[in-house]
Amino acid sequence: MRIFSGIQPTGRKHLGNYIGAIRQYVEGQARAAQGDGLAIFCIVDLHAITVAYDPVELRERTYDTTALLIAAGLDPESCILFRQSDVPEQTELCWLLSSVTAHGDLNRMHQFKEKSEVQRELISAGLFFYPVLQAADVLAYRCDEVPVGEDQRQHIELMRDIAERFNARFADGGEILVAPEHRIPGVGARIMDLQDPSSKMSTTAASEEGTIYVLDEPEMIKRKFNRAVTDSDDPPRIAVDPAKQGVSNLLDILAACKGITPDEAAAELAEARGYGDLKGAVSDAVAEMLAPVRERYEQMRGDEAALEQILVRGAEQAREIAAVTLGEVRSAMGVGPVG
């Protein structure tokens, strides 16, 4: 088995980003060593200029990814972590792949729909054309499944139709590029604003204190959850309910934090007095799951050599791997020399 995922280096990096990607990059880590597979994972700074961005801070922020990925629980020795830039095979692939690539599906990406909506200046074409560098950096290393939170589903699905659509007119009958399955986590896929619960928990559109970042102390964790929108029942009833999106967010929380069904976690607290010892009980889960993650990346955030140390040689045996994938594609189009 082979797994490959990328992460942007933009803001900070919250609890939906937690529960919903990275913790799903560790978990796939271990499968992947369990079954003598090959775990990837990339910081894409590539795709976080396809939106307005501070260069300094851009730079910084890939250095806070890298630490943050690292302390969570991704063994550099046990998978490749590197820099999307470093790899400038994934970027010629993609211009390759552009030519398989149908105007009419990236017209339709929900995504570039959102994001565009709130640019204030310029609507970039990069903007248009991530999901081809998306489906580049995955297909480059012909990975079988890419963990992802639901939001990315359709991204999947067009990479998807992208190899297909290749191995059809290029690969005569072969399979030159493999088509990959998503891994989207059953609880956790989704994690809400806690003072919007109706809009997903975001690095640039939710409200500071409905997200809760992964570094945050605990005391700033008890004090956001405390705060966080329930509703009016009276009496409280603490209940999966698509009707109750605040406390069902909760509860998906605090079932994501234990390793159980959200309806188990209502199930646990049948005796709570209200809606404060759920918010209690969320709280403590959270702050003890993410305590060591915040620890461990204080240790190692200063040395900014050696986390440059590791995306090099990450990089190093990245492009190994997408060379090989590259130099075939451009065999099969006709493009460059022969052999």
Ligand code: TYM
Contents of the next structure:
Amino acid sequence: MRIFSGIQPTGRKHLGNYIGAIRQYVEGQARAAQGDGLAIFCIVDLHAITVAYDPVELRERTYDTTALLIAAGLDPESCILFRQSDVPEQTELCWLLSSVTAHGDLNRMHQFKEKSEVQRELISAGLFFYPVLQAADVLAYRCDEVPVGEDQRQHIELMRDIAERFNARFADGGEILVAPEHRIPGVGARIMDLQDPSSKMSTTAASEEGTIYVLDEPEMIKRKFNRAVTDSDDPPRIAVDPAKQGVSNLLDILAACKGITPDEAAAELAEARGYGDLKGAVSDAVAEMLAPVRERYEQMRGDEAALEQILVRGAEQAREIAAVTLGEVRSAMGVGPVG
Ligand code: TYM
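Given the form predicted on its own above, I would also like to look at the protein as it appears in the form predicted together with the ligand.
Every component of the complex follows; first up is the chain already shown.
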């Protein structure tokens, strides 16, 4: 079993990234180690340049994200952790796969629509092409499983189509590329903004007050949850209900922290006096979950040379695998000399 996922080095990573994705990476790493699997995680700096960004900051953010992933439990001795731009095989594969990617499919990508709507300057061709590079990221490693949040479902479906179209066109009924499955968590796959629970928590669109960052101090976490938008039901009703987006989101977060279902989280609060009790329970659970990550991050982040060494070693391991896939793809497509 082979697991792959990618994460952008943009902005500070938030609770949605942590619950929806990073925790599943750590769990995937453990599962891969138990069996004869391999877990591969990529910091996707080339995806981050598809929207407005600052080049100096990008490098800093890459180290931030590396330190954060290790602090959250990824162990470079048990997984491959690397920076996307260090593996040119992925970018070449992206171009080769573009010939089996339908323009119409890219046009239908929700993330492109959402991100292009908020771009104040250039809407880059790179942003449009983003899902092809994402497909190349995963397909280069012939992975079976991709842990992601709900917002990436469509991108994973597209990479499956790309793999299948490639195999049908170039693999003579065989399987050169593997169509991967997404692994979207049952609880916490779409954490919403605390100030606007109709929008997903995100570093770009959401409000600062409505976003919990993995590195927020406990007092900050408490303050943000205290101010979270709920509703004006009188008496207050703590229940999972599509009409109660704010309360449902808080229950989802609480459930994800405790490893229970949102309905069970609501049942545990049956005696609560109001939304204040719910907010208190969620902020305690989140602060407790994130504190060790923040502490380990602070110990590691200062040593950029050590972080760089981890990324360089990870890229060497990644390139060995990606080069084999790329060689087979080039050969099947008739690109370059006979291999
Ligand atoms: P990124 O960095 O934007 O997001 C990283 C992961 O966090 C998940 N996520 C959320 N989960 C729950 N609730 C939220 N509010 C929330 N916001 C974000 C995302 O689903 C993602 O899993 N396109 C990818 C990066 C990527 C990638 C890949 C992923 C590039 N290549 C190959 C998988 C495989 C992304 O959005 O990253």
